[in-house]
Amino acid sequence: MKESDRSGFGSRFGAILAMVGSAVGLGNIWRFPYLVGENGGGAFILIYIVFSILISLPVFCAEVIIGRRGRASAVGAFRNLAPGSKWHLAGYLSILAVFLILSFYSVVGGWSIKYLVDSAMLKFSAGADADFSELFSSFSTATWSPLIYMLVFILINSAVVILGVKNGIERFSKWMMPLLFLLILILVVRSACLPGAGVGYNYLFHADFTKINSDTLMAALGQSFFSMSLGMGAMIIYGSYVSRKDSIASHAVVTLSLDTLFAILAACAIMPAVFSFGLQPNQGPGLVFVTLPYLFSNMPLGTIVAIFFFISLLLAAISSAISLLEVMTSFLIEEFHLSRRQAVTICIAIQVVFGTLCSFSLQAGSPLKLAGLSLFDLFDKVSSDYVMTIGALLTVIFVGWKIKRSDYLDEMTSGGAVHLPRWAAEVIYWLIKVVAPLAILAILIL
């Protein structure tokens, strides 16, 4: 793709509404509650948020200097950026993280869906006689209708981002990204209404550092980045849309505060609900698709509670997963010189199969099992504890040890046009080159 045909974000509100977007997705509503609940509480939200800060943050501002300054995919950026060296690689590992995440990620996007159906058919109204977890279990381990609804959300997905970055992706996230503040807005007022949440409250932000250990620390760093959509080469392609014009420093201010926010809303809105009717806040996945049913048809009102949740946690998915397949799709653009359309449908047929067999390895019995996980926990696994810790240590080594620091002053003043004081650029650029890698490289050896 020349530079003269590349596209890009239309206004710096649109850019940001996208990046934010990208972040705040299944990680936040499906994930984090479930973390939260199985390491302990408030000690592992002030973790998560110090690691958001000191790793996360320059992480992010690294990949978008890559992408802006590369103005190209994730391994298009690093090759313009390092011609004739090996850097290039790093971005085939952005690819690899995108191609593990979305293979087990359409598939909880079609669970969303499905639950979103069921919601509507008043499935959760009050008094509803049903085993949730043998629903769930029946459904989840299904051959055929986990498909059908991972198709829908898959083309769902394919659609806005066939449009292109403005009509789509950036269209998109301008109008879903208010109305999915708004949605979690309305549960967490709802849950704060029921006796009891006060002690959701408590085991939220009780901070008890006797649990934390070395997983714990993982699995924070994990989420920080699949939250913040590090490591997979998605705020490079981002980035690479970023007009010049635009303050990096404010867009990962801005993105890693409201993917926080919302990430505890979420939490807000889950947890002491769940407290309320006396519930364990540590099932997993089962929190949101187990739990959370049941939650519904005992909570007065719980049918419409239901609909604005499941609505959320759809419109959080999409949000999240048009950014993974842009970058797929933009790295087959680029490298094969195929049509934005064409390079959509080579998506789609490689998100359907791998789709359908981390569906397939959730079945009882199952031979697509390796190491005792289905393929679907290993991917989710490898995904974020290794294949995206490993891409952004090479991505801030890059930045940090390899780009000239004259240009990542440039990149973080906009070539002069952004006020960004001194002190502010050498605190990021210090966690870049040092604190970052020393502590990711410190928690994978852990």
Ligand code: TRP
Given for the second form:
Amino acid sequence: MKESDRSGFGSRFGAILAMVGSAVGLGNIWRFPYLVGENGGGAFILIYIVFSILISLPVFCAEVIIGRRGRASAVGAFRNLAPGSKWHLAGYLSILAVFLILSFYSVVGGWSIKYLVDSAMLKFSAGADADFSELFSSFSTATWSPLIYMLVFILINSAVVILGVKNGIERFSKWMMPLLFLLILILVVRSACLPGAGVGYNYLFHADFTKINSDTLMAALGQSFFSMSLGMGAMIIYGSYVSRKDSIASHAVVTLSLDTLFAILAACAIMPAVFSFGLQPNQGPGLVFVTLPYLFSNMPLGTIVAIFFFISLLLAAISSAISLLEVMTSFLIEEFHLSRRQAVTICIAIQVVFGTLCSFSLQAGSPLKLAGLSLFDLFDKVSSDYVMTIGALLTVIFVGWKIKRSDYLDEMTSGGAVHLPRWAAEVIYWLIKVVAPLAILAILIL
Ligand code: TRP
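Please give the corresponding structure for the form predicted in complex with the named molecule, as opposed to the form predicted alone shown earlier.
After this comes the whole thing, all chains and molecules, with the earlier chain placed first.
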């Protein structure tokens, strides 16, 4: 594909917001707070930040380098950069992972639409004396309604991707990310005004290192990759749309900072409220869908807060899901010469099939279980614990050892057009070449 054929991002600002949009998602609002709750608060946050800087940042740069230099989606980019080698198989691995993630992502995306509808119908208003845990389990294990909401989510997502990179993905992200930021800030302030909010902050920011073990490390690394959309080609394809004039290092730093900020803000919106109402922080995945409704129905202005919250969750989910869908779509367009519309249509069919299986696997007594895990949990676990980690490992090894050092420098400085201090280029280079691969390997082995 010639460079002129690639309809890339229209502006630097748009590129950054699309990347931030991909990074900020269910991972920040749904997953991060419950992982913090399960893994002992502040210490987990600290480890998460260290991993993000030392490991995720270099992986991010490596993915963007592969995409921008290879000028194609994951499979094609590896093939362009290492013709005749087996490296493009790493690209196929990412396509597989995207399947897995997108399936359960669409299910959870559907849940957030359902909860938005419910909050608008005053289901979480003061005095709504419902058993929210029962409500959640009966909804999520029902047959039809989760599927219908999932389908709505898939269709919204597909509509954005059909519109293309500049008119769909970039435009959506440019408007929705600032709005999302505003909504989260409102929630943080609302939460801070609750009596006893301080206990929540103390839990979040007090580091208890006795809770740290190898599982915590794996969880922190997996979460950091998941949250930064790494290890499955999303930043490769977005990188391929980034202008040659942009600085990769500054995209990486901005995306990482905003992604971490969003995660911490989400935790700051949720945890003080959890403690203020005497609930348990270690609720697992149900934190957002069970604990929060209970909380909304007990707080003044709860319905409005609930509506804001679920709009935020939905926006975040869509801006991330579009990047996952773009990985598959661009792959189909490039490899099979389909039109964007045809490619997205095929993706819709695939998502409906796998999403339905995921959703059904949550029903009691469902045969869709493997090793005691439902397909839903299995997809989540396999993709974030293994495929993503291995994908990230291959990415840094490729850029650190396979690509010429001069090519690395050429990308990082955009051929000299971008001023990147020499020491920064060196530090990132050694992080990519040595520190990140060793750290990922060590954690995998542990
Ligand atoms: N980063 C998103 C989140 O935090 C999820 C996501 C989007 C993702 N695209 C990805 C994860 C690509 C891994 C790879 O919710």
